[in-house]
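Next up: just one chain, as structure tokens, the form predicted on its own.
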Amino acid sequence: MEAMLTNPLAVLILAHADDKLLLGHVQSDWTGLGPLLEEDIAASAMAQDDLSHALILYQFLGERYELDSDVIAFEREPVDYMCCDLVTKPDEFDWAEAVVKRWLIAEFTGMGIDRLSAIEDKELAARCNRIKPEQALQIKHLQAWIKRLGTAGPESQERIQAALDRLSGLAGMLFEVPGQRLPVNDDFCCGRDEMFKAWDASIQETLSQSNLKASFALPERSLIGGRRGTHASHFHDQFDELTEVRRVSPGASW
């Protein structure tokens, strides 16, 4: 486990896998509660996709480091999970906030998986290329919802804009440098600024088509949050729920 947690590439993969695992867990709460039947099904499907994508990445790491993928997923200490705290922030079953949160994360993840698929590792590229089409569908679906809610009328626009206002200040932490055991240096941070600019440009393009506004800031490299093991309380609540079966029945598989 230590070798995996101190390898920069493995840490980047874990950050995306942990985002997917926790997001799939959190967003599955919308199953049966979507505002219409089609979206009820879509919310459940996206949550299942996220869990499947997490497994694909955990299995890659498990094979490289001779670890059980379930051990990676469920038996690390909380400080060694690298998900952004935006992922586990409760939406209080506010549909506008749930859509905005998923969209901001999906755009980030899509770019991250694209980058991992370009690394000169054929096995990693193959696994990321399995994820990319489903991730692209999520982004397309969520962009359509942002545009729909932003242009549907005054009440809808007000609600989606309020959700953006609440979340925009947290979204930059998606780009926090992961891995509390690794130094924050230029080699490990390579491409971070460029990725943020590309993400922000994509977000702003959708917002401009939706009569919505939001501004985002890239946090300083020294800022410490969930990706470096200092999680908000809502992460610990979700983590305890997520790992309950594993703790009650050691060795159980998902």
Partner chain sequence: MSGAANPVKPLEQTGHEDPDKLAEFEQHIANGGLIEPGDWMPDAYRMGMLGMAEHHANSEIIGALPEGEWITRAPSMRRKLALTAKVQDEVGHGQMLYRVSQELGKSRDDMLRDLVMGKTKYHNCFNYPAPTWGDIAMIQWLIDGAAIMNQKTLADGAYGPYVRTMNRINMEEAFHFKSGEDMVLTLMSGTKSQKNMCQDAFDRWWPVSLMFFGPADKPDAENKPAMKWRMKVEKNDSLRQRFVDRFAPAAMDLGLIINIVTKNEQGLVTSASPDEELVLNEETGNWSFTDPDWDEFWRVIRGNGPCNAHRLSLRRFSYEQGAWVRRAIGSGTTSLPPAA
Second form
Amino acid sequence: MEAMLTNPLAVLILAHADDKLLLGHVQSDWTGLGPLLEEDIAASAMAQDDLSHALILYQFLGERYELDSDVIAFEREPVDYMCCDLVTKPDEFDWAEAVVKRWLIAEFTGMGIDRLSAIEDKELAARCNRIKPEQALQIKHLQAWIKRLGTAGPESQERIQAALDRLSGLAGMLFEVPGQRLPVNDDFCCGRDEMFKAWDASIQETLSQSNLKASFALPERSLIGGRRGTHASHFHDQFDELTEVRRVSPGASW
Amino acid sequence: MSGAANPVKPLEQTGHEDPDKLAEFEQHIANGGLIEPGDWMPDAYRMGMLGMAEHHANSEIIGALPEGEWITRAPSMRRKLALTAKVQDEVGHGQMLYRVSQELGKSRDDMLRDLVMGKTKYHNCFNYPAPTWGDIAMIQWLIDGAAIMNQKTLADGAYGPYVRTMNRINMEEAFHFKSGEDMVLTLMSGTKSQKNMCQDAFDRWWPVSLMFFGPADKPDAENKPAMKWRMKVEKNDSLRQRFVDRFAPAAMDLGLIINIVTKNEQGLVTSASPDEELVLNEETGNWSFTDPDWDEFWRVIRGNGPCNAHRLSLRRFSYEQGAWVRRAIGSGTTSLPPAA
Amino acid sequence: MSKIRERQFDHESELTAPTPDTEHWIIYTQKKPEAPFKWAGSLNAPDLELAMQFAGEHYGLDEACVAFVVHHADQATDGPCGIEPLEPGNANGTDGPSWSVFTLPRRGGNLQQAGTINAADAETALARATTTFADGKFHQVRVVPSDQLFLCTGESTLIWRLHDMDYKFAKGYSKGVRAKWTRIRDKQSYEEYRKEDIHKHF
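One more: the block was the form predicted on its own; return the form predicted in complex with the partner chain.
Let us now look at the entire complex, which starts with that chain.
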């Protein structure tokens, strides 16, 4: 475990995997409660994609570091989870907030997976290539929903805009340098500025077609949040739920 | 999940139907024929099928709630994925069965509204709590196992659109049941606290499973429209017996004790002692067993079960919380101000 | 329990205003290349874009699927459903636009794609489709204008997923379940018990 948590590449992978795990965790909770049955089903399929992507990445790390993928997923100390605070922010079953959040994260993850697959590691690239088309589908659907809801009349537009206003301040922390055990100036997380610019441009393009506005800022490198183990209280709530059953009988097979 | 426990309301032939057409219809069904939407059918049949499909659809989307509570707590990546997919399937079954009902003449919105306002019913078993992970294993093994038995008979019914849909649904029930069986086997091969969790959940769900098929049919059920028209093809007691014959020995082999229990208002077990009636009749191959508490069944079906109010309340929250999205995508309604 | 699901709601006495149903769409899926498209189900969506998305995310993931087609329910014209299989008629001709033909192999079965014919209107299309395709093996014909039938293939838009989906199918559990049972029960009683499974799906 220690070797994985101090390896810069593993840390970068964990940041994406943990985003996917906790995002899938929060989004799968909507199953059965969505705003219309057809979209309930579709959104649940995407939550399963997210959880599956987390699993693919945990399995990759598990093979490399001889760890069980469930142990990586469920049994680290909270400080060693590297998801950003945006993913665990409760949406209170507000569909506007859920869609905006999923979209902001999906666009980031799409770029992040591209970056991971460009690293010279054939095995990692193969895993990423299984994720990429599913991620692209997710981005396409979410962009379509943002455009649809942003242009569907004042009630809908106001709700989506309000969700954007609530989330835009947190969104920059998607780009936080991950891994509390690594130096914050570690340059392995290369291209942070460029990636933020590309992400912002893509987001702004969709916003401009959706009757919506938001501005985002790249936080200082030194700013510490969830990716460096300093999680918001909502992460700890989600983590308690995530691990509740496993804690009944630690080490058991489930 | 659940083909309903005898949801077919007593149907009265209204007498206004053309007797020749009715005779032809009944002969076609008696010959094993199926009914397709363009065929002539008695009004009572159409209303009966609508009531049955609507009840079934309601059961699917309410049935998504107790298990949905555990998606965030599932103890491994695979279980988390499986439970999400399972609950998603229930929503999908609900969607398909609402479509069958819509084609029989009632809008989905009306059905959802009637459901959350308590004007229509859903399967009684979802009014019981699922307080541990063991309950998730038991729901998928016992309740989905019972549902498969029931729905296999529903797929032998006479109404084409329902039969088609049931065949698709049963394909997915196979996954639900196997996944539940895998969970039960895993818990019963596990640690002491896992076994205890499993036994406690079994105590809660065994009596609910016995009630699943509904109370005994009236003696002349074969001659009443529901069976004569093949809306249902097997009597409740007969399905219940097959269920016990299959699951009682399996449970005992797993190391589970089949108890008679008493429950409190929250649906939690307050006392349990082994069912002394549980004996195999070697001649018939049938197991005898203690009947479940039918007073409790009627109390719960009338709305006074442990979770009736909570299930409907959460379902209503979902309906109201999502209304703006439906308004936004619905044609021509988006410019209206929000409902006051 | 997830916190929202635990909440005690304080609902108003009046339910929020109705939200009328959206349009009705019908979906047929294709399990493997060259196989016929078969009826999978139907759904509600306000427009084609969402109908296609919902179709893929539901019916496209229920069982193996390489492509699906969708049409608005109002675009279908169904002929009468015979108790006996239909006989070919004698309506011939090749004029008019293209119609896609679906046939019902048995009552209670699933419509499946048969081919296309040309006709000026739906009634003629039904008659010509019956002549062309009736082979004593199906009970009903449906025709849909070919330009109202919308195709999605896995090549243009991802349908079936690349990640391991074993977790959502019975076959993903069968082996493990059998192994666990046979540690507890003898083979004969396990096989007896298994009889009530839906065999073709395990």
